[in-house]
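So this first bit is one chain, no partners, the form predicted on its own, shown in structure tokens.
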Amino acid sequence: MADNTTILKLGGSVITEKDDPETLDGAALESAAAAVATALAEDDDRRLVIVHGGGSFGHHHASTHGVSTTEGTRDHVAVTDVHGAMTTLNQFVRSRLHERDVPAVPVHPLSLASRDANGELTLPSDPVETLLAEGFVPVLHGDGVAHAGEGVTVLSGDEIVTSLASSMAAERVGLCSTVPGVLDDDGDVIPRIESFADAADALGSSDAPDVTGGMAAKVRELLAVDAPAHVFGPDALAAFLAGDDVGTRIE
């Protein structure tokens, strides 16, 4: 893969109103888009994947259901409710992209991914890395995966940005969160993290009132990536993908 690849995770708390079952943050989706449309404007040489979170979409159908990333359900209702509310989102984000001539391509996991009974995940990246040699901009979601001996779990955003990041070599990794970083327990934006002991007194478990874990799975993912990976907020986006350092720098 190129060295010029970035891997983009958007928030589902960015994107959507996360209190409001299948509700969209419409101003925070079209500030991202166009700040994406830019940065490929200025540099028709990137290669950039984007992944977004399930916020009020995903999460809310998920938790109905009671499936985890850890507990499966083998009702196919749960299955496509999760799935069904994903892909809905995933087209609202292709759509604000496409109306500012970003040529986004849909890359549903549940039908790529799986994970064995040991709970490892096999997410092939070739599909990924063709569309990128091929001009289009993949976007991938958090959604279903088939689970062996669990029937469908759930795949969060940030494992799909991690394992990604890990196959392709990508250049840069960065999350656009609600937070400008990683917080200190002061509230401070901590600006390197490059091992958990650094930021482990802030980020405390990964305990999270979501499906997918907190900041605290998000550093530990990030850390075992090669390429350089930001955490920061909606106002850093277009810095960070003009190549500066912004928010938290985890390596």
The other form holds:
2 protein chains.
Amino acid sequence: MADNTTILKLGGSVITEKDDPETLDGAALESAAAAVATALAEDDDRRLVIVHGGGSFGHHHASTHGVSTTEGTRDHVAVTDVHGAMTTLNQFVRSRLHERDVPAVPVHPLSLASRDANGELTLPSDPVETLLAEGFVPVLHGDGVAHAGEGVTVLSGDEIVTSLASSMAAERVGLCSTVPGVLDDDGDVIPRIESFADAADALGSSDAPDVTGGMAAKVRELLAVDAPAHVFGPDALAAFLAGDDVGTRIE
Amino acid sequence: MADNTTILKLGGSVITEKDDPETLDGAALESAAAAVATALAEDDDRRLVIVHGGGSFGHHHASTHGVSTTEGTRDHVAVTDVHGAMTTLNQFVRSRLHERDVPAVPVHPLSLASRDANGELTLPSDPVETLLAEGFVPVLHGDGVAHAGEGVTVLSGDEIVTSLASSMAAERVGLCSTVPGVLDDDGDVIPRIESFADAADALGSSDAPDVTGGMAAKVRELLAVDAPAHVFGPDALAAFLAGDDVGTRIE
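Show the other one: the form predicted in complex with a further copy of the same chain, since we just had the form predicted on its own.
Entire complex below, previous chain first.
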């Protein structure tokens, strides 16, 4: 893949009201869309992939049906509930981007990815790379995924980010979260993490229940990616897209 | 892929009112869904992939935006119109199947496929095969597809069928069309086609304008597939699914 590819994760907790089922945080999403539009307008060569989490859309249905990244379902109603809610959220995200002339197009992971019997993910990046090269902004999302021996399990936005970052040799990865970075025991942002030991003490738990893992899992996955990754809050999104070091830098 | 995989194309002209934009032929779709449900209930081991065409949903928008299988667009509004209409039709198809307990799940080709600069299609079959093995009925559809150098072009349901039939080594392929088979100059069904010459005289033209090609293109593509293919009308769908030779057999 060409240089200059950024993969941006918009956390589900950022763009939805995580405690109210299927409720958008409209103001937060508008603000994120505006930051993306500004960044793209300032740099025509930038290639941007957006991945968003499930927040109160996906997690709600996954919990109801007892589906996780390892526990699957063969019930098409469960699959339809999870995937349908995520598709709805994806439409909201794309429409807010379209309002600002960001050429967002959907890429639904349930259509693209699969897991083998060991849970190993195959997520071909060809469609995403071709869409990028043609000037579009692919928008993916946490979703269900066909899983050999399990039916359909959950595929988190974070796992999509790490998979694409590796297969596409992305230049930068950003995780826009509800917190301003990975926090230490005093609640201060850890500026740089180069090994899990750098933050192990602080990563014992996460604030809210999350079927797809909390900050510890994010850090472990981002350490395995070649590209530098940043974890930051919504207020730092514009600065991240402008190329600044924001929040916690993980590499 | 295991034996016993059938790929069934439901023609866009069968399940929609082709002359009225975005209008379903509800009775025809219900009838097709009932035939599918009956066939699956009678044979637990059957693996069925359904692909549907665009009919008055996809073709309408593709024509409006001047998009075809070779002429692309880089306008996200055009992509959203075509893909959105096809996603809506796909939801109708799946909901009618769900009403009869067919475990249909969507696979959107825009998320999965891409074309290189020569127009050659890459359509990984892993997600479809994993969904099948887990007991689901994947439902694909004509769609847009990222196309190197062209933006997004049209991917026809027929092209999806021939691609999957080859990559998955399907046992049987069925094209449920508005006509009872490939017709000769007298309007009679040609029972068997083993080379294009067998039907060349009759395949000069097709009834209605169709951005993705008429019967001649279908026959050419089906001749290139290893599995026997049948072209038949809606009345013969149940018999096809029961294993009968119906309409025109192409191999």
